[in-house]
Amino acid sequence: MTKQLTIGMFQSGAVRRTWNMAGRETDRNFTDLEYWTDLARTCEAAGVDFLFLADSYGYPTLNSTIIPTAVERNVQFSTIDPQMLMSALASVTRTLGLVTTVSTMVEKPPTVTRQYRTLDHLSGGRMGWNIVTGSAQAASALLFGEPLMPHDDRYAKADDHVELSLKYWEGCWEDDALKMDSATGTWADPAKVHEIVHDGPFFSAKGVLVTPPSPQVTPTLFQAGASSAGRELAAKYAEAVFLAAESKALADQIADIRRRADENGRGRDAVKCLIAGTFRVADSAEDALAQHQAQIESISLEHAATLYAYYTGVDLLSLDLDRAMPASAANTDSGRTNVERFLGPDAPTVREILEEFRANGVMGKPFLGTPEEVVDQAVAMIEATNADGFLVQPDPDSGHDLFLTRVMPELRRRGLIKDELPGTTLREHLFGEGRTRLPDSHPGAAFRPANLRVLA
């Protein structure tokens, strides 16, 4: 295999799972600024793309009240704001990209485009928005007082957000519009920044994004449903897409979000998809078989059952556990991507669902073994699924540090990953030197000033 694979790493806002284990007590927690610094340092040191962090105004819920086993085990429950963390993290750190989740249901444009590109000044250029409609909608819902919106006008919703977003981002200042001449006491050009208007189906607005413009423009944007609707989403507007679930669904999935991004008149190759991997690294594959099952033995499956209603809303042990789930519970209106690929003519058991969030949560299951051994599977689920690389997840025990320290460099040996990431932004990481802005067969592009002059 000759492509060379984005890598990115996963972290959520949230307290991982050492702090319960005997002996790390002590490990810095995730309140403690260091623990992201030094997070990001040493991603960067690695060599790879770019840190995702992953965030979530919501928690388990099953009939509108907060489900015990959350609090009592810290299921998807403690998190900070990851936003918050960005311009430490973008202080310590000179190439490496950063990635944050805001929802389309909480935020506003307004707010999102300002602070997208102020972290983008502060950064050189190196942020990426992961747009979402938001996991555990209906805590989010009860959260900020608000009916729980069905699960397709969520994504209507989040169309209309991205579009007003992108009119901010790209229409606003012309690429000379910023003057800063002391000469003639002159800012901005006013003929070369615009007000925009908008009316659409869940946001209007008349107004101008008063940050100039940032090394990016317009943040490079990411995407992570895989319902229906959000590959459409991610077709229209991603630049990179994370996607996890086994080899054959997979495959399909990245071929439908390529197919639905030609339509879109982007090209098959506009997309950066991304598979959301776990990997266990050890001494043999005995030893790795050997910790991945201990991990199982330590999660029940009351756990398992809190982690799957946080995504779906869906309650498995109210079901019958020794059938499969009955396809109404695709009807749910909070995330169906984890209902859609437990449904159809092969379908689990519900006991089987609830082992396999037991033993992979959402993420399929774990590359296991030595970093030899692990890179081999890695590059087979590659070759199967026309993917682009990987979003990794921390292994429960050790973090990033085995993945880091062990499988980089194996990639680094095979000329799997870049040598050097090209450019300076996150853009450039992703598509290459001199890619610094939106293509123009992305539809923010139509946006541009000169590009409606054009139309007009």
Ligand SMILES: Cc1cc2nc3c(=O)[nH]c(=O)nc-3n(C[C@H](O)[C@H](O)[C@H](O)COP(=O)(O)O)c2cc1C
Second form
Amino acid sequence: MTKQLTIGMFQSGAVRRTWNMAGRETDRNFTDLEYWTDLARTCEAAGVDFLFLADSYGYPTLNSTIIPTAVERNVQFSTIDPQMLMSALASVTRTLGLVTTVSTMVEKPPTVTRQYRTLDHLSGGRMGWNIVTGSAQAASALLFGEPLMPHDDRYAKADDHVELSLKYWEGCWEDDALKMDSATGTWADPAKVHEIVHDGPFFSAKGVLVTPPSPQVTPTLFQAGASSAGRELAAKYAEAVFLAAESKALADQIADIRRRADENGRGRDAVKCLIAGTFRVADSAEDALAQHQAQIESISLEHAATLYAYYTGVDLLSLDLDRAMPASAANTDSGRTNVERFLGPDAPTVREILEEFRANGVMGKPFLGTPEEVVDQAVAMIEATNADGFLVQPDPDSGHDLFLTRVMPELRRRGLIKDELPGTTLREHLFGEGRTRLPDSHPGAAFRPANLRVLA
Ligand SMILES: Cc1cc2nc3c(=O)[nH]c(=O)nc-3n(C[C@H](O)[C@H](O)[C@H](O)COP(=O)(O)O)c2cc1C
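Starting from the form predicted alone shown above, please give the structure in the form predicted together with the ligand.
Expanding to the full complex; the earlier chain stays at the top.
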């Protein structure tokens, strides 16, 4: 394989599931700043492209009520706000990309654009926005006192949100608008700072993003959520997408995203497709398998069902365990990725879905073995799916340590990752030196004042 992989490290603002395991006591320190700055420093030292901190306002509910197991066992429950960490992480790193999630259902475009622009300044152009419509939408809607919006409408709203956000980022400031000329006392040229006007189906606005352009102008755009509507959003706007499934499903999703990106005039390679994968590294394949098995046994079916309810709003334990999920249950208005992957002619039984969630959660099967073996498996996965890299999940025993200290050197030894990250911005890390801004083929480029003048 000749292509070099993009490597991101996954962590969420939530306390890790391993908080009560012997040897993982440090996972309880998720409210300490040092816990996060240490993680960022370690990721940077190993040379990964970025650290991604996932986030959601949701938690597991059924019938509009929190599931007690979620609280008792901490299933997708306690979290901090990752966005609050970002300036601290930027201050202790120099090259590491920093990616956070903000749901288009939660924050409005003026807030999102101002926050990311500020962080892009503070980090020297290393910020990425993971665009989601949000997991556990039912809980989130209740929390915000809003009705649960139908699934595809949420994506229509996301599209409108991103369009308006791009207008703010790309459309307000011409490149030479900021003068900061103390001799004339001119801060900025009013002829080169533009109010944008937007009248969309969900958002209407007229105004200016007052924070001047940051190194990337628009942060690098990520997306997660692989339902059909999610893939369409990714193909239109995302520069990188997070995907989690089995090899065949991943190959189908990636081919679909590339086809749709091409149809949108962006080209087949416009979107970096990153597989969310767990690497369990040990001194032998047998040890790795035994560790994985022990991990599965530590998780109850009730835990797995709570996790499934978090992602889908579906109560698997209320269904016949020996049949496939009935269409009535599958027709959920929560997240659909983890419903759609278990439908179709070869649909598993509900019990099999629970077992799959118990073993692997939303991820595909883990890579198990020595560093050499897991890299062999990872290469085979890239070849089978045509993906561009990995979003590495913490392994339950070592967190990220073994991946960073043992797998990264093996990837580097085989020339599968870059020796040095190109450029200084996150977009350059992903697409090469000099590519600090959105390419002209991205829909955001159409909102640049120079392009609007051409159209006028
Ligand atoms: C690796 C990965 C990371 C994700 N990170 C988030 C996240 O931080 N916040 C969130 O609400 N959803 C996240 N999602 C997506 C949700 O699980 C969910 O699929 C989506 O928000 C709902 O869209 P859907 O209906 O297309 O599934 C992530 C998904 C994957 C595969």
